[in-house]
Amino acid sequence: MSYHFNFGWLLVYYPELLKGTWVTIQLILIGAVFGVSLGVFCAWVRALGPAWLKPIVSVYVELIRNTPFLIQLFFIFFGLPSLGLQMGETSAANLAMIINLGAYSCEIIRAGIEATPRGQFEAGASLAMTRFETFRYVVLLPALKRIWPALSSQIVIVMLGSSVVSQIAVEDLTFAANFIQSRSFRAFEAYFVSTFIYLTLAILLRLLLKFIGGRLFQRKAAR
């Protein structure tokens, strides 16, 4: 029996696809902004921060980097309510993505910090800067410039990994594809289109991050 490919019928479900795509975009925007911010803070703690905070951050980083993202998502959504911490599906997904990206970006950013010449730290100290001021004004942007391609790739990976949030009924792009497939029984077309949309989002996200990096580091160089 031959299979007849037909994509025209998907036009009926374009609202679901648009909604799912927009939810995925929102997830990665929130996850990237807050996840990288968390990663910067954790990288500062591990490289230059107070001694009492380093073990706490180290445990967090190792725990997240050595457990599956899906388990982390289930723990936040299903486990935390047992402790009285209730949250909705989207909030749980956002929190899981922030925590996950924060741990991975921490190690990437820390590598950039540790590659900073010691002379820059000494220059900051000679200007009576605190360790945090030296990190903020002297070290951070050059460190980010060194690791920006790796950090950009990690953000894209987290965006693609967000597809599992459909397991807790977040109505993202994968949720939309599953819904369409369950109604039409045409799995090939539904998942082919969702794959194409994920590919497009990944390419656009890489271009956006490349643009942001270019503007950010060019402005620093001009200063």
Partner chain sequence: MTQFTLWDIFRNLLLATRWTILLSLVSFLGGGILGLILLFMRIGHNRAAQFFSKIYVEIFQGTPLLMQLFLAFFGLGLFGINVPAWLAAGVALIAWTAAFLVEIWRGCVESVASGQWEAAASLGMGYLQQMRYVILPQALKIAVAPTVGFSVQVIKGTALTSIIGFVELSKAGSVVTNATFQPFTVYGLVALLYFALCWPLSKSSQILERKLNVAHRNH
Contents of the next structure:
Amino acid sequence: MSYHFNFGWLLVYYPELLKGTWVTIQLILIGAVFGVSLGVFCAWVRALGPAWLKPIVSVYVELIRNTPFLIQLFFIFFGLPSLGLQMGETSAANLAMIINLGAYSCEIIRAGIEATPRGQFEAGASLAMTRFETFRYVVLLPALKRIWPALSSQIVIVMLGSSVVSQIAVEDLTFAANFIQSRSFRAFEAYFVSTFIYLTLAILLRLLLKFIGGRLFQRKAAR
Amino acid sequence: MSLIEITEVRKSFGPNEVLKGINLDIEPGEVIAIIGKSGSGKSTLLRCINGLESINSGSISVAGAQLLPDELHLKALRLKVGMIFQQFNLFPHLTAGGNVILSQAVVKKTPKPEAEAIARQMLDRVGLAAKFDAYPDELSGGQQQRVAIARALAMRPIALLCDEITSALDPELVGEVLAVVRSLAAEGMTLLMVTHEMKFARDVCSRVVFMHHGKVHEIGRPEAVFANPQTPELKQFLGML
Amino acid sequence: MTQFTLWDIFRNLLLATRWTILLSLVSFLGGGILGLILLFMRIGHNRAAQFFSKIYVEIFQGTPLLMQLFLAFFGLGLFGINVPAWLAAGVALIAWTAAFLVEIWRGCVESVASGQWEAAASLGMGYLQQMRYVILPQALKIAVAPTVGFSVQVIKGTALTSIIGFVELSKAGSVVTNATFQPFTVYGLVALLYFALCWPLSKSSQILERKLNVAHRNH
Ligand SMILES: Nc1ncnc2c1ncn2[C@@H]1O[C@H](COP(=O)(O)OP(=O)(O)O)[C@@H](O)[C@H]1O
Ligand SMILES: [Mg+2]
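Please give the corresponding structure for the form predicted together with its partner chain, as opposed to the form predicted on its own shown earlier.
Now the full complex is given, and it begins with the chain already shown.
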């Protein structure tokens, strides 16, 4: 192999890499906050919600979990305009990620809710709370705590999966890598460096989620 | 020479010294009951004798063979000493018969028909000949524990280590397991058992070992130990019951 | 402009689905074999092998599959050979699949109660015998449901190979869309075809898992 690796020239492109990284971070922040919220709502519907909503949520969850994210993205960005739903590429990416994470987190959170001991619901009821109040104040937090590691992994998976939004021209980290390789014709180095940035992002995101989990489920100090 | 010789055995888990110099010699055919508070190191002692834990210092030998932590020596030792666990630990993917056959076939390379014949014989000995094809989850706790005994016996050990083998059982099932142990004792099997069944210890055992804080605190014939405890710790322990 | 009937579209997509299925099978089988090797490295007693397996999983689970595909495509190209898309796709997907299967299987091995190892050891079995006759048969039973479940991720993962130019279902979707200008219909159909492949596997995985849980509760 006579190829000589050369990473020095990449310095020229650091603004592109930085900008792409920032876009990727924004994508996952928005996706995670709204996606998990959607997931909590859907999990509530599936576990405890009104009967008429259940089949709708089931179909949504099954459809999303059994089709590729790339196709979901294309369907939203290219397909929906024919129904008159036009949106920019960033909005499409945000929407696709929220919908995708919503479905996965729904299943994860539901498992957490279903692992709640019966006695918790009965205790809530015996204190004259409504079903929703029991869910909101008694069940939800311990359920989230139970499944936080699984939920965190899923959020990292969605972050890594977001690299395909470059295909609808969202200028994320992968887009930056594509751009650099098309300019420099040194594809391997370009992708190697962006892969490394993704790995760093994944590790940092995992740490952040661990920190958030720690704060969210922290016991109040006894006094 | 004794059958099992335990000399100055020490064992620590991190900074926590659990066995603080144990000395115990066991003659062939003896039945020893080990009693003592929870956490006094009874299980750890049995596990060390079977090589499930490695010791920090001292020595253990069984029938003249030293316990050394390499796989060859361990295997030789475990062929001589069987172990019965509190939680039975039957292999759930095998039938009762399969449980008793497996280690004969795998470890001793006993031919299949012979291993099966021995398995039937051993299950018969614990009163479970009819359960040869039953899976562990189809058996009661007492039956499972008896299969575990048959499984250990099939290896033709010269001694058995029993760690609270009736503690996980419903009270009405304790008797059937103890009856099996009693018959083994009568046949001359060397037994070293951790137990809370004081009446059983008094009736069957040749010696009782009282462990306290990782040491053999008191040892003697059951009549003596139970009727006339020497130390305040043993008095308190017996009074607690 | 020629008019495409729904059947024309569907037929083209269906033909491309063959390649999605084939690539999925290759990735799953190859990933399974590689995963098994990594699993034994991980649960064996060799420290260096353990470490390697751990780092492997860390890297392949911590980076986007798309990047792995690009790196395989351009990385293999560095050896001076002209890399066909199917080769890069196969290599990357096998490597990626293996990383997830190791972790799934390791979890299964570790979920076998420690008393099982001890009982086997106390009967005189060596490490390999304990593994072969006592632990693996039990772990295997637990592993079936999540392994089937993961096959769904593999099928969905093959969609990314369209980006490096492998012509499977997703790529066919883009090609047909460009010819027909009916993205809604085409991508809808593509999604339905993926769903038809994945949903039965998802369901079987769920059913298998429920069966196992019921069996366990009877203990
Ligand atoms: N694997 C282990 N790791 C750390 N500490 C242990 C371990 N096993 C036992 N111990 C400790 O050793 C002490 C004695 O335990 P054990 O032998 O099980 O007592 P006993 O059987 O008499 O109740 C306890 O304090 C226990 O916490
Ligand atoms: Mg104990």
